[in-house]
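Below, in structure tokens: the form predicted on its own, a single chain.
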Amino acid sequence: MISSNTSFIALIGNPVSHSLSPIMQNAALQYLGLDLIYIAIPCKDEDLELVLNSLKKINCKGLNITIPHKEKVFDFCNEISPIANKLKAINTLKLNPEKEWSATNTDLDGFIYPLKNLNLTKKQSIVLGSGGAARSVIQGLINLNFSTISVVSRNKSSLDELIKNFANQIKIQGLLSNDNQAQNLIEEADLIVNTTPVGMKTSQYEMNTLPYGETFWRSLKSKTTIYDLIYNPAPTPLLKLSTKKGCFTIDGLQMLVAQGMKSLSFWTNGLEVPFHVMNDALKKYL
């Protein structure tokens, strides 16, 4: 029951109407019996500072930050965790006792969650795409001790920048998507992670398309695990193809839930909610 004492957590971004976070977070807050609700607030670029300052003055306990504010929000935080600094992106804020924003990034934990028990040490991996999501993925693969990480992208400048950012941790091989060498990599890969938006329900791309086109996937073998960060539609065109080829597949829903669990723990100073509570809420909705 919402009362005048009820506090809230909000998702800030533009757009936010498609987000599934309110569904899973409100299920978790209800399970924990907290007098908290989770809402989504659309916020334009030019309004970010005003919104963040206004939320300090009311019953707001914390925030999730999504596109396009994950980098811009650095300017308004007093404490930033080492992992957020390393990834150059923030997705979770909470107000400290001085009413200042403390920031972290839970995407790395979310990405790793479905891979933890797969014994992928010293294996070969490919990351598709060189945008913001690729940073969390690459750091996760480094933490899981993959022997090789290759990144395939259409954008040479963002690819070069990404490789440079991780140069002190691991040597990353970068290929453009039209490079024929990619076929050899796909044939040998133990894990391929799609961080591009191709195949997403709300994306500008045609439905039923695959990242980099059908011929790009002709060398895919059944031993390869395919992890698509997209969770809507389920399954994505890439995961449908991979299942037909006999691959083990992972969709983005597990990452979404796991990063949400980590954010909730951050807001509540360590409280934990079972994965299935949030996951089941989303599956009922979808």
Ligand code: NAP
Contents of the next structure:
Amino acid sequence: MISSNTSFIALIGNPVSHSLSPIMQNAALQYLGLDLIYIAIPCKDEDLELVLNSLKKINCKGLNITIPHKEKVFDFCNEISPIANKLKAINTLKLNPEKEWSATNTDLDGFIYPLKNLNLTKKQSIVLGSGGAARSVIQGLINLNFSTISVVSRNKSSLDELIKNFANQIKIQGLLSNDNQAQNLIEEADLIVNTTPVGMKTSQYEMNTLPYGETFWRSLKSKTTIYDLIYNPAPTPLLKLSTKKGCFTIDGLQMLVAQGMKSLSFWTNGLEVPFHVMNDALKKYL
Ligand code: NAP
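For comparison with the form predicted on its own, kindly provide the form predicted in complex with this ligand.
Let us now look at the entire complex, which starts with that chain.
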């Protein structure tokens, strides 16, 4: 029950109305019996500093940060974890004992969670897209000891930047999406991860589209695992096609839940909830 002692955790972004975090986090907070609620606060770019400073002064225990503030928020944090620094993005904040923001990034843990029990050492991978999520994905593939990463993107400048960033850590190459060589790579890949928003349920995209179009996928074989970071619709057009071809598939819901579990643990100094508590809350809602 919400009382006059109840504190809160908030998601800060713009927009936030589509976010599923309040659903799963409130289920987890209730499961843990904490006097805390989770809310979403829309915040424009120009208000970010004011909002973050104001939240320090009231009964806010922690924050999630989403688009478009994941990079800008660096300017307002006193402590930043090595992984947030490496990924150049922050998605979780809490107040330290000095009442200053301490920051981290839980997307990497979220991405790895569904892959943990698969044997992927020395395997070949492809990442589609070269935006923010691709960074966590590439770092995750490095941590999981993949032998090669090929990043396919339509955006030459962000692709070059990404390859430069990770070049000394693993055998990594960048390809533009219209490069014919991509066909051979798809045929050989053990894992393909889609980090583009293509296939997502929004007014911006046709619901039935595949990343880089249908012909891009013609050499896909059943031995390849397909991981789509998108969780709505479930399954995405890419996962539908992959299932038809006999591939093992993973959707973005597990990553969403796992990064949320990790954030909750950060805010509560180590408390844990079972995966199914947050996952079931989302499945019931979707
Ligand atoms: P982002 O920074 O905007 O990057 C998106 C990437 O996809 C960019 O390389 C972009 O290229 C490319 N792209 C966009 N539209 C495209 C199109 N029509 N065809 C081909 N490429 C296209 O976004 P993000 O933060 O990385 O997020 C990407 C996706 O991952 C979103 O759908 C997001 O919801 C999902 N995600 C899921 C989770 C989860 O927990 N499951 C976590 C993080 C992200 P340009 O630069 O040329 O636009």
